[in-house]
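Let's start with one chain on its own, the form predicted on its own, as structure tokens.
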Amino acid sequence: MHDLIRVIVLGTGQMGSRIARLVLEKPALVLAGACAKRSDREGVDIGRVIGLDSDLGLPVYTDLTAAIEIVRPHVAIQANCSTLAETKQPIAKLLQSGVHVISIAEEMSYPSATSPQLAEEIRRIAVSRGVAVVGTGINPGFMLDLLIIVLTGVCTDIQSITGTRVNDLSFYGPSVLKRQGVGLPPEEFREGLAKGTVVGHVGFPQSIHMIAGAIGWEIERIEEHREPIISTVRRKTPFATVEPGCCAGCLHSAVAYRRGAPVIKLIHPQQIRPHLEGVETGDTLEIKGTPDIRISGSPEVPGGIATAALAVNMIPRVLSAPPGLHSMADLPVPVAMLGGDRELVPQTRQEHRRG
């Protein structure tokens, strides 16, 4: 009989809470602990923090070292940051403790794209401790990279790739909305771009290099463009209010060049309540080649639940992966861990177990 897989979740915000609740639904998994950045959550019951009606009898930790020692997890899901600078230290600590890691930090989806030295450091630690780490998420990690890579498998040649994702930010928390400039007047949006407080989508270089690496293209340069999406109506979510004339989100695009020609274009307008102005969400993937391919669907694959699902569904893949740093293109594609499918979770390697 397989042992249950002990999972710790880093992050108790919107995404961390959603992931923790999903872990609780899986018979093969045990939510063994949670770690938060906010000091006021130290010792608070996890159930209360993630929005359950009852306590779980498990406290939230703010000290990751102590949490690892007490919880003794097999795998950690990191859901509390976006950049490599933020994520390196906790990931290194987890890996050094023999814990497999799944991160939804956007820059972890393909860290060598912007920080090859840091990626190599993470890889070495993982290999030395015999564990695996992967970055995942709906985007980057799936819609505008892994799914495109899969579609190229039916092509004999490729001239160019275009991916467009129109999504609704309404279900995201304040940190995501802030970096999209939601609620700002246009002039403050542009000031935020200059200061780096407004960044739009995080992950275009990672998605582009994941695609290019998979099909063997060498990218010369990437050009990114960001423009405010100005609302003409009032829009409101639990975390933001947009008045007419202010920014409902950011239209962010990136173009990658190979041999002087644009070969990969990714377009990602993100905003809250797009339906209020007649905008339909959706995903469209186009490949110019032999044959031409165009796949489109509306509404969008919802980012919140899809990212949580990917993080949880990647657990079997990470536990059975070779030690080291992986992208979504390196591992078998994830499948849903359905209730009762306990046999889908492989036995954790004995030498990696913690308790």
Second form
There are 2 protein chains.
Amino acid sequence: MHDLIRVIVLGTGQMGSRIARLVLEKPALVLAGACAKRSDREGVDIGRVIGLDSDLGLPVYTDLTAAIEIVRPHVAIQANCSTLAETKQPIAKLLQSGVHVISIAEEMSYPSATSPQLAEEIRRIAVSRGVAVVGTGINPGFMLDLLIIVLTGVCTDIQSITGTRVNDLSFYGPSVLKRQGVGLPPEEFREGLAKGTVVGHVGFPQSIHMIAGAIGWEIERIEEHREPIISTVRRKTPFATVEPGCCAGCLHSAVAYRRGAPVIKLIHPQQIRPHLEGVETGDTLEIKGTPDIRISGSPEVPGGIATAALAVNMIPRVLSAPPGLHSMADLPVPVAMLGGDRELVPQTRQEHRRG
Amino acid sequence: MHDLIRVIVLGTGQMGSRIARLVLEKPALVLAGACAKRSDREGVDIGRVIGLDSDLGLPVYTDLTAAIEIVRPHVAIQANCSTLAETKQPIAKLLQSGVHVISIAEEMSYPSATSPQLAEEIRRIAVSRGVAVVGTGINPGFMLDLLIIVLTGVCTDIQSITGTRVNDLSFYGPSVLKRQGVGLPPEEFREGLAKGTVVGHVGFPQSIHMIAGAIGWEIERIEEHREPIISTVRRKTPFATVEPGCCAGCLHSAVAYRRGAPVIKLIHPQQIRPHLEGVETGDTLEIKGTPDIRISGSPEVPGGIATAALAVNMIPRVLSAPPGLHSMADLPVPVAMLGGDRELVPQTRQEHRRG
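Having seen the form predicted on its own, can you show the form predicted in complex with another copy of the chain?
Everything in the complex follows now, all chains and molecules, and the chain you saw is the first one.
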């Protein structure tokens, strides 16, 4: 019988809460703690913060060092940032404390894409402390990189790769919608792009370098394009209203060049209520090569739940990985962690209640 | 710079030849030798046997022990059998000689499905000699198992799994067509099933146990069904003719039960010229769970080329795997081995000519 795995979740927002709830469902895992950025959450019961009906008898911490010392986690799931700049300090602290790390920060899915130096620093700390760290998520981390890489496994030759993910942002909150320019008139969308308040998707360089690294292609440059998706109808969600003529979201794409030719193209239009204009959501992956491969699914794999699932499902993979910094392409594939037929659910629950 | 990897191919039939030709195309690999079952191929030049325009200056061997001693391979690709009974002796010999093994024998994709004892024996030899062995192929080995397992990675919960592969046998030779009952009147198809000359697909128990093993399900029983695909039109390939009322192939399916309920269903109709009756070929994978997942592609990923690609693309994965017996679900994902931008093609070719 294995020991239960003690998990700490960094972040108590929408994603952190979802992940913490999922950890509670898994017989092999114990939710050992949660760490928030917002100081008003210090000491509040985790159950209340993550949207449960009852308290868990465990306080939220806001100081990571204290949290690590008190809850002694085996693994941390980082769910409260996007950029390497934000992730760096907490990840270094966790690794130095001997805690494995799974991050859903987009830039952590392939950190050398934006900072080879920082990636090397993280790798070194992980190796020196004998722990592993990986970045994951639906995108980057799975749909437009890992799944493409898996499909290349049946190819003897590849000319080009195209991945398209058309998704629906209707269920996302204001911070996500703002980054996609949802609701803005076209001129304000363009101003937002210039100012950096409208960013579109974060993750193209990471996905491209993960694919290229796996199949051994040297990428010369990546061109990214961001266009407003201008709605002809009124679109509305609890968090945003788009008037006709305004932006329903952002059509963001990236093209990577090798030897002067475009070889990887990733296309990711994100908007609210796409169906109001007959836009079908979905994921489509295409490889031009020997043989040609094309698979697709509609609607798209839902991002929020899939990212939470990946973060939790990667726990066994990270615990058994060699020490160091990994990408999703380096480790055995993620597998649904179901609390299978050979696990002892009652004992686990007891352990969880003990805390 | 890495040393070139010396590969021996077991089998000089359609698949063995295809794999050998593919090895020759890869800058990181050297085709070190080939081993045939047919005694009349002893000493014949490999180039002639595998369908090249010119000789390679390397003889085909028929004695595996001699071949291993002379060509000193790092890794062997076994492409001349389907069952564990056939694979066992050559695999044991290769492993005992310190050679890594990749097998496309269907039963090797998950050997414990039919013989846990033999699987354990193979594992022990591999561990004792510090080498790794894995079974692969399009099916079993990829489409109806590994790819499904990867997709479970985005799920928090799974009720059931269905995989369907509708393929076209038109390009296959007589031995494959015979095993699918192609051309037989229905009553002879049924007799062939009873006698074991018509077998349909080999691989359902392997795929099912690979999936179940990955997600932790205990399978109570597997039911397999084989039905003739009766053609209403005349269908013809270079190797078979099907008259109306006769069998164009075999509709083979399998259902796996867990806790009394059907949880994994794999459906694999194989026939020649499916398009003559409007049958669209393709691969479809469905997970009922949280979230529901459904992806599909049409036409099907072509089996012959994909199996050869997987066998070759798994070479780096097997060389860096821990010693022992692996399944496709245990190792990092297969990746197209393209002879990328960082490899030295001319030097490799030279090395290949030296033999």
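Numbering follows the first chain given and starts at 1. Small disclaimer: the values here were computed from a predicted structure and weren't measured. Definition used throughout: the rigid core is the maximal C-alpha set that superposes within 1.5 Å between two forms.
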Next on the checklist: Quick check on T87: with the core superposed, does its CA move 2 angstroms or more between the two forms?
Outcome noted: no
Next on the checklist: With both forms fitted on the core, check whether the Cα of S231 differs by 2 Å or more between the two forms.
Outcome noted: yes
Next on the checklist: Once you overlay the rigid core, does the Cα of P174 travel 2 Å or further between the two forms?
Outcome noted: yes
